[in-house]
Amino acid sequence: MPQPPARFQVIYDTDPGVDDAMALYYALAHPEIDVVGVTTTFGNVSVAQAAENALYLLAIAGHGHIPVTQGVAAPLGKPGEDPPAHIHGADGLGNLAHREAHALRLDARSSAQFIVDIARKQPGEITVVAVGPLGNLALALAIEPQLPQLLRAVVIMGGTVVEPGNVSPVAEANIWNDPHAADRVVSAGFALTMVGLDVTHQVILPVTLFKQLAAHHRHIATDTLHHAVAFYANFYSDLYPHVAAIHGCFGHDVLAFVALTDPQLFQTETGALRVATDGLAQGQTMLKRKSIPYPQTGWEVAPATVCMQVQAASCRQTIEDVFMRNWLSL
């Protein structure tokens, strides 16, 4: 990735979603990070739900004048699937007994207008880290095809390299939800990072961490936080012995904003990355690690960087860290 500016100014592409609310937070309590958007998608939710959980989170933490927009409300080029309710909660936050009132409301733009309206206002200013399925980027690419120019950068929690997928033996979920948009996306030729399955199975999360927070802080925020996470780590338990050990969950989609403040933290690999569009192998991220010349096309693309190891411990502190700031207002 390019070197670090003295703050990191983003637009947040999320379907909030459990670890996409502590990913929000986690930027929003970082001092070297500015949100200047929330764009939505479909994917752990429905696009119109994405769009209010992204509202109700920036409402209750008290940074209502960040924009929120909502965005595309299926995969581009095959079918829909339910959102994973059994993971998220129906309500995408581990269905909130209770909800505040509040006032906020979407801006008018779609997603993909208005990141393409920030990068064109802020060019070569603007990073989009993006946690779901990649439909509003390809668009936003349509829209523009000099994006890939106009943008510093995009970090992207999706996919998977030699980890095994959580949707398929070879396919992360975000990619596997829209594969046709996140090739589109991976192969477009930006300053792209990947942060997928390879390190966030790496770093697990306990649910005793949001639990100090929200006893830290005493605030409705964390409070919303520590209950979503109880949830999700509810799901992870049952499914791994290793995470019902400390019942937990993984650090997905905060991990993209910890590649992109603290690279130092991941070991990476750079190639070549394409995505396999149907068949089996669906939503399949493939890096070309090796200089081989391959017979088929399509390896012609700008090469991306992929998270491939991190110091987890490391991680986990910075996590905790960020987290314990005075970044709350009652």
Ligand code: BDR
The other form holds:
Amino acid sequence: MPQPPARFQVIYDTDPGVDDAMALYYALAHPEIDVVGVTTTFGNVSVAQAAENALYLLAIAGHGHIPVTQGVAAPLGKPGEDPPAHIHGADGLGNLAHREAHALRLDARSSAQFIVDIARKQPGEITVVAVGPLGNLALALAIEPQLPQLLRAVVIMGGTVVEPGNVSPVAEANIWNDPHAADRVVSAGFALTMVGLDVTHQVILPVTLFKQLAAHHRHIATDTLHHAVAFYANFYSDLYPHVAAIHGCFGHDVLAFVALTDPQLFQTETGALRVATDGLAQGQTMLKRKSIPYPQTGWEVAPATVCMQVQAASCRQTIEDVFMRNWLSL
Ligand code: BDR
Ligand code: CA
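Form predicted in complex with the ligand structure, per the form predicted on its own context:
Starting with the chain above, the whole complex follows.
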């Protein structure tokens, strides 16, 4: 990734989703991140619900000035699947009992067009942090083939190299949900960092952290996040005994922002990255880890940086420190 700027200008591409909501609030709380737009996609919920959730989360946090767009509704190259209501709730936010009314409206542009417009307006300045299926970025590339040169960097939460997948033995959910888009994005020549299950499965966030956060700030935004995380943690605690031991969850998407601002916490490898689009390995992210001249073609793409290890305790502490800052106005 290029040298860090004084402040990170970020377009957040997301499918909120509980850990997406966590990551959005982390970005708003972070002193070095400016969220210049939120672009939404299908994934954890339908794209219409994702867009409404982004508006709602911004509205209750007092950040209604940030534009929100609605993006792709389905994968580019395969049929869509039902959203995982058992993980994020049917509404994506742990089945909220009540929502406050708000007056925010969507920016009329598609998410892809928004990414292109902002990248053209601020060449070399914008980082896209993409934590859902990658259709918006793939479409943005189709509109503007120079996008890899116009964006400062792309950080994705998705994929896995060594850690087993979470939707198949080799596939992580975001990549599985749109493997054709993912392959276009990871091989397009962006300054791209992949934050996948290899690291996100190393960082368990206890529900008590979000309870403390809600007690510390006493705000509808932190209450909403606490409610959503408590729902989401039930899924992970049912699945993994070591997560159940502390009643917690994986923070997946929030680690994409930690990798952006605190790359020293991660150990990375660099190499050509591709995605299997079909067959039993569909959605697998394949990293060329050796400089062997393999006989097959397809590996001559620009290298990506892949996070392989993380200093888990420091990462957790960083997340807690940022959330405890004074970032919410009453
Ligand atoms: C990813 O899939 C979604 O369920 C989460 O929001 C995260 O982006 C983890 O595999
Ligand atoms: Ca997500």
